[in-house]
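Given as C-alpha cells, the chain that follows is alone and in the form predicted on its own.
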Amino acid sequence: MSSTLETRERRTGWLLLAPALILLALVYAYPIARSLWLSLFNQNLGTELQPVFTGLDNYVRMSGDGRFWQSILNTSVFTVASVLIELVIGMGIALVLNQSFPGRGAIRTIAILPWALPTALIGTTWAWIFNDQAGIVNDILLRLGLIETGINWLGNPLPALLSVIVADVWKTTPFISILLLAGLQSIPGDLYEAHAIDGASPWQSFRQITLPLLMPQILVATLFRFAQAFGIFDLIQVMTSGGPGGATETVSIYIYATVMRYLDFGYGAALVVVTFVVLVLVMAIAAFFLSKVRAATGDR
C-alpha cells in the first residue's frame, strides 16, 4: 500500500515538473544543438555570407589554437585560485557569523552587498582601484615605503591576473559564506556540546563535526563557482578586456572576440561546443562526488 502510494506521488510530483521541464529542454537544448550544428560550418562573415559544411575542421583547427590553450590555461588557473581563496575566506566569514553577537543580523545584510552589486560596477571601481596612476593600491604602498614607484597592476601579466582575481574573490566570497552559514545553522548545538565535554578542542569539533557535515554545502558551493568562474566575463572585460597580451583571456572572452569582433560563427561555435562539454564533465564528476558525500552523512 505504501509503495502503491509512493509511487503515485512521485508520478505526481514528475507530472507537475513536466511543464517547466519541457520549458527548459527548449531554453537551454535549442541553443546548444544550433552551436553544435553551426561547429560544423565555416561561416565568417568577414570573407564569405554563405556557410560552406568543413565537417570537424574547426575543431582540428582548435587543436592548434594556441590561443584557445593559453585562454583555457588562464580561465583554469583563475577558476581554480578564486575558488579556494573564496572558500578559506567564505568558510571563516560563515564561522563568524554562526556566531550570537550585537548586531549579528545587521553585520550578515552588509555582508552580502559585494555579491547583489552589479558586476560592470564592481570591475570599473577594481580597475580604479588597481590604477597605476591614480589607485589607492599603490597610493597605500607608496605611503607605506613597500615601493618607489607605483606598480601598473593592470598593464603586466602577473599583477593583472592577480588582480582580477582579488576583485572576483571580493564580489563572490559573500556567496560562498551565506551557503556555509545555510549549512552551519543545520548542524546541532548539542553535538559540540558533547564534544565538548569530551575534552575537545574547537579545532578538534571544527575537524571532526563541523567539516565532515558541512561537506555537502561545500561541494554545492565549489559547484556553482567553478560553473560561474569557468565562464567569467564581464569582470575581467570591464578590468583588462583579455589583457595585457591575453595575459587575463578566459574563454568566454576569446569566444567574444571570434564571434563578435572577427565574425568567425563556426569556429566560435566549436569554441562554445568544447567548453561545454568541459564544463558537463568537471559537473557530472563534481555531483557524482557530492552524492558519495551525502550518502556517507546521511543527507538525503
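Keep in mind that this is a model prediction, so the values were computed, not measured. Positions refer to the first chain, counted from 1. The term rigid core refers to the maximal set of C-alpha atoms that superpose within 1.5 Å between the two forms. First, how it differs from the form predicted together with the partner chain.
Superposed on the core, the two forms differ at Leu21: its CA moves 2 Å or more between the two forms.
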Second form
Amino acid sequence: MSSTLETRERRTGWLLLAPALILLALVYAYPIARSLWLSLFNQNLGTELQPVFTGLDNYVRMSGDGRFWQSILNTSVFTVASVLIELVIGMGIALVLNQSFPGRGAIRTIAILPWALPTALIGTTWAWIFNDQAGIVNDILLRLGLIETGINWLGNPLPALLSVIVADVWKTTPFISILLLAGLQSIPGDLYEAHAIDGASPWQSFRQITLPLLMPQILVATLFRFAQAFGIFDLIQVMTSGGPGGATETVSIYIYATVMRYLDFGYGAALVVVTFVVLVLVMAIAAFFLSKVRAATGDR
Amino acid sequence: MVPLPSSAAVETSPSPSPLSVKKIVLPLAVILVVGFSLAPILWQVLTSVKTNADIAAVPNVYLPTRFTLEHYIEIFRRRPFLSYMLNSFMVATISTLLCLLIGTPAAYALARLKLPGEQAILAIVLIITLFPYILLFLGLLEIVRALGLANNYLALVIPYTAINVPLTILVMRSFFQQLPRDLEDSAKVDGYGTWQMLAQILVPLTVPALVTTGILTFISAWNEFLFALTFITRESLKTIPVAVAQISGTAAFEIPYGPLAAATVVGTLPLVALVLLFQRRIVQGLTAGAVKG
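Requested next: the structure of the form predicted together with the partner chain (the form predicted on its own having been shown above).
Then the entire complex follows, led off by the chain already shown.
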C-alpha cells in the first residue's frame, strides 16, 4: 500500500520536474554538448560548405594562438581585479548598511540600484564618463591638476582595461553587498557585546568575529562573481568591443568574434569547450573550500 | 494563514562601534555609499537634459545652462523607441510567466517529494546558475537557425525562460521548505491529491515568493544582451539593451551622447521603478537563491 503511494508520489514528482528538465536540456546541455562535438570539426561558414572532421586540430591551434592566450590573460586580470575590489567595497557598504540610522531602507534601495540596471546601458554610461573629449573623469582630473592633458581612456590598452574594471566594480558591487549584508544580519549581536566587554577594538571584532563568521557568504559571493566576471561580455562589448588592439578582449568577446565575425564555428566551439572546462574546474575547487568552511562554521 | 518570514525579523544586530565614531564616520560613510551608487546615473540624467553645446563643452558644464527635452523627443521621433520598449516588455513578461509556470512545480518536487537522484539534479541546477551565456550561444544559434526562429520573440523567450529556471527553482524551493509540512499532511488527510493541493493550497500561499522570483526573472530578461544581439537583427524587434548600445555603434561621425543618455534613462526607468517598489523582495530573492542554494 505504502509502496504504491510512493510510486505515485515519484511519478508526480517526475511529472512536475519534466518541463524544467527538458528546457534545461535544450538550452544548457544540448548547446554545450554540441560545442564539444563541433570543436572536433573544421567548420567555417565563411569558406567551407561541409564540415571536415579534424580531431583535436582546433585545440592544437588554440595552444599556439596568441590572441587566445591574450584573451585568457585579459579575462584573468579583469576577473581577479574586479572581484577583489568588489569584495572590499562590497564589505564596506554591507557594514555601513548593517548599522542602524534613519532612512536606512531608502539607502539600501539606492545601494542596490546599480546591480538592477541593464549592463549594456551602463556600458554606454561609463563609456561617456571615460570619454576622451568631454568625459567627466578627464575633466575632474584636469581640474584637480593631476593630469595636464586628457587621457584617451578607452583608446589605450592599460587605461581601457582599468575603465572596464571600474565600470564592472560599480555595476556588481551591490550584488556582493547584498549577500554580505544578509550574512552580517545572521551574526548575533551579543557576540560583539561580549567581545567589546573583553576590551576588543572594533577592528579586532571585525577580524575575529565578522570575517570568520562571514566566510561562507564571502566564498559564495566570490564564486558567483568569479563565474560572472570570467564570462563578461556585454559591458566590454559596449565599452571597447575588446579594443584597443585586443587589450580588453576577454574570452567571451573572442568567442563571439570567432563565431559571428569570422564564422569559424569549429574553432569557436573549441573555445567554448575550454572556457567551460576552466569554469567547472574552478567551481569544483571553490565548492571543495566552501564545504570545508561550512563544516567549520556550522551549516548556516 | 502561514506567515512568511520577512527580512525585518532578522534585521537587528547592534553596531560594534562606539558612539563618537558613529556620529561622525557613519554619516560620511552613508554619503559615500549614496555618491558611489548614484553619481554615474546622475551624470547620465544630467547629460540627457543638456543642449548639445553643453554636452560637448570643455571644460565640462556640470549643470545644464538650459534645460531641454530635445534628446527624449528625438529618441521617440527618429527611432522606434516605443517598439524597443514594447519588445523588451513582451519578452521579459512572457519569459517571466513561463519561468514561474515551469520552475515552481519543479521546485516543489525538489523540496518535498522524495525522488531518486534529486541531490544530483539540485547540484546541476546550482552549477548552471553560474554558467555564462557565452557557453550556450553557439549551440543556441544553430538551433535558432535550424528552426528559422531568428527575428522572432521565441528566440529570446525560450532561452530567457531557461536561464532563469535554475534561480526560480532555488528560490521557490527554499520558500516551499519554509512552509510547515503539517499543512500538506492535513490536506492529504482531507483527500487532496498532490496536484490539487499544489494548485489550491500551496500556490496561493507562495504568491509573495512568486512575486520575488518574478521580479528577479524580469530584471534578468530585460537586461540580457548577448542572445538579443545575436538572434534579433530586425530593427523593429530589437530589445532595449541592444538598441541603445547600437545608437553609439551606428553613428558615422560624432556619437550622439544626448540621445544615448536619454535612451539610457528611459530604458532603465522600468527597472528603477521595480527596485524602488520591491527592494526588500529583491534582497530576499537574491540571498535565497545564492546563499541558501
